[in-house]
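Taking the form predicted alone, here's one chain by itself in C-alpha cells.
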Amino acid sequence: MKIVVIGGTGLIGSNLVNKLRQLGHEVSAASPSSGVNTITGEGLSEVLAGAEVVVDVSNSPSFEDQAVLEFFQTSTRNLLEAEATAGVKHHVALSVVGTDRLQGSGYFRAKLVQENLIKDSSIPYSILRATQFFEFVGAIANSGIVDGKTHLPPALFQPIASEDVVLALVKVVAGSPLEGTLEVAGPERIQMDEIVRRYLSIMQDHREVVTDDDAPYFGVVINDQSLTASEDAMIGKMSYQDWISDPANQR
C-alpha cells in the first residue's frame, strides 16, 4: 500500500514512516525539507500520485493564535483538495485529546477547525486524538515558570509514550476509515504538578514546583477531565516510570 506521511520527518512522523516500511508498505516522508509544502501546495500532487492513505502528523511552527489557525486551515484545505484530485481513499489525522474542551486556547481552536475541515471533506477519514507525549513534560515544566518557579495545576492528565502513539497510528492506517474519532492515552492518570516534580528531580533541575489550581496550561485553566481520555480509548503500554528510567530519554 502506498502511504504518504505529512510531517514525516518529525518525532511521530519519522518513527511512523519506519514502522510502516517495516511492514512492507511504500511510504513517502513528506515535509518542506523533502520538497512538499502543504501551505504553498508545492510538491503535493507529485507525492500524492497513486497514494491510498495520507497520514497528517504535521504541526504548526508557531503557536501564536492567528499563526496556528492559518497553518491548520491552509494546510488542511490544500491537502484535502490534493487528495481528492489524487483519489486518496483514507485520510488519517493526529489530533489532541480534549481539543473540544479547551477552546479558550488558540491552539486547540485551530485543531478543532482542522478536525471539522476533515469531517466536512469528501475523503473517508480517521482522526486519532492522543494525550500529551512523555517527551513534552519538559516543555510543560518550562511553560509554567513565574519568577524562577514552575507554577502548575494538580489536574490529572494521561500522558503517553510517543512510541505508543505511533503503534496506534499503524493500527488506524491498517484499518478501514473510522469516519469518526478515536482516542489513545497513557496507562496512568497523573497529576501534572507531580509528574513535573519527578521529571525535574531526575534531570537534577532544582526548580521549585508550586501547586496552583489556577495556574494555566498554555493559557487555559484545566481540571481532571480536560486532558484525560474517555473509557473507550486505546491505552498505551509504557508507563512514565519505565520511559523516564531509560537514560536515552533523560535529556
Ligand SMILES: NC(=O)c1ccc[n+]([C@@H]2O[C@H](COP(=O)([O-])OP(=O)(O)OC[C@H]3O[C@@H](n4cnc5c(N)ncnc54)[C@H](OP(=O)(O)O)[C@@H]3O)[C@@H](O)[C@H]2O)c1
The other form holds:
Amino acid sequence: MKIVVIGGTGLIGSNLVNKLRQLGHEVSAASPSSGVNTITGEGLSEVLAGAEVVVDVSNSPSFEDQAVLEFFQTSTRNLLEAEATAGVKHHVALSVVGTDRLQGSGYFRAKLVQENLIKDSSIPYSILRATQFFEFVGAIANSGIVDGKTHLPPALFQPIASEDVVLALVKVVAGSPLEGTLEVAGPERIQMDEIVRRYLSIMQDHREVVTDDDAPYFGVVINDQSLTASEDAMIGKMSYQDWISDPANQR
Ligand SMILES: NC(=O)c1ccc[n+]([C@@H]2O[C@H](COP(=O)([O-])OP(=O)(O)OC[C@H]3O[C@@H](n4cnc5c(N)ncnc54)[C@H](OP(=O)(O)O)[C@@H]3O)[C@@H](O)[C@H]2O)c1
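Provide the structure of the form predicted in complex with the ligand, given the form predicted alone shown above.
Okay, now the whole complex, with that chain kicking things off.
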C-alpha cells in the first residue's frame, strides 16, 4: 500500500515511517526538509499521487496562539484538498486526548480546528488522540517557570511512550477508516508535579518543583480529568519508570 506520512521526519513520523516500511508498505516521509510543505503546497500533489493512506503527524514550528492556529488550519485545508484531488482513501491524524476540554489553550483550539476540518471533509478518516509523550516531560518541566522554580499542578495525567503511540498508529493505518476518534494512553495515571520531580532528579537537575493547584498547563488550569483518557482507550505497554531507566532516554 502507498502511504504518505506528513511530518515523516518528526519524533512520531520517523519511527512510523520505519515501522510501515518494515511491514512492506511503500512509504513517503513528507516534510519541508524532504521538499513537501503543507503550508505553501510545495511538492504536495506530487507526493500524494497514487497514495491510498495519508497519516498527518506534523506539528507547528511555533506554539504561539495565532501561529499554531494558522498552521493547523492552513495545513489541514491544503492537505485535505490535495487528498481529494489525488483520490486518497483514508486520512489518519494524530491529536491529543482532552483537546475539547482544553479550549482555554491556543494549541488545543488549533488541534480542535484540525479535527473539525477532517470530520467535515469528504475523505474517510480516523483520528487517534494520544496523551502526552514521555519525551514531552522535559518540555513540561521547562514550562511554568517562575523565579527559577517550576510551578506545576498535582493533576493526574497518563503519559505514554511515543513508541506505543506509533504502534497504535500502525494498527489504525492497517484498518478501515473509523469515521471517528480513538484514544491511546499510557498504562499509569501519574501526578504531573511528581513525574517532573522524578525526571529532574534522574537528569540531576536541581530545579525545585512547586506543587500549585492553579499553575496552568500550557495556558489552562487542569484537573484529574483534563488529560486522562476514557475507559475504552487503547493502553500502551511501556511504564515511565522502565522508559526513563534507559540511558538512551535520559537526554
Ligand atoms: N508532544 C506530545 O506529547 C503529543 C501528544 C499527543 C499528540 N501529539 C501530536 O503529535 C503530532 C506529532 O508530534 P511530534 O512531537 O512527533 O512532532 P515533531 O517531532 O515536532 O515533528 C513535526 C513534523 O512536522 C513537520 N512539519 C512542520 N511544518 C510542516 C509543513 N509546513 N509541512 C509538512 N510538514 C511540516 C516537521 O518537518 P521538518 O522536520 O522538515 O521541519 C516534522 O517532520 C502533533 O500533531 C501533536 O499535536 C503530541
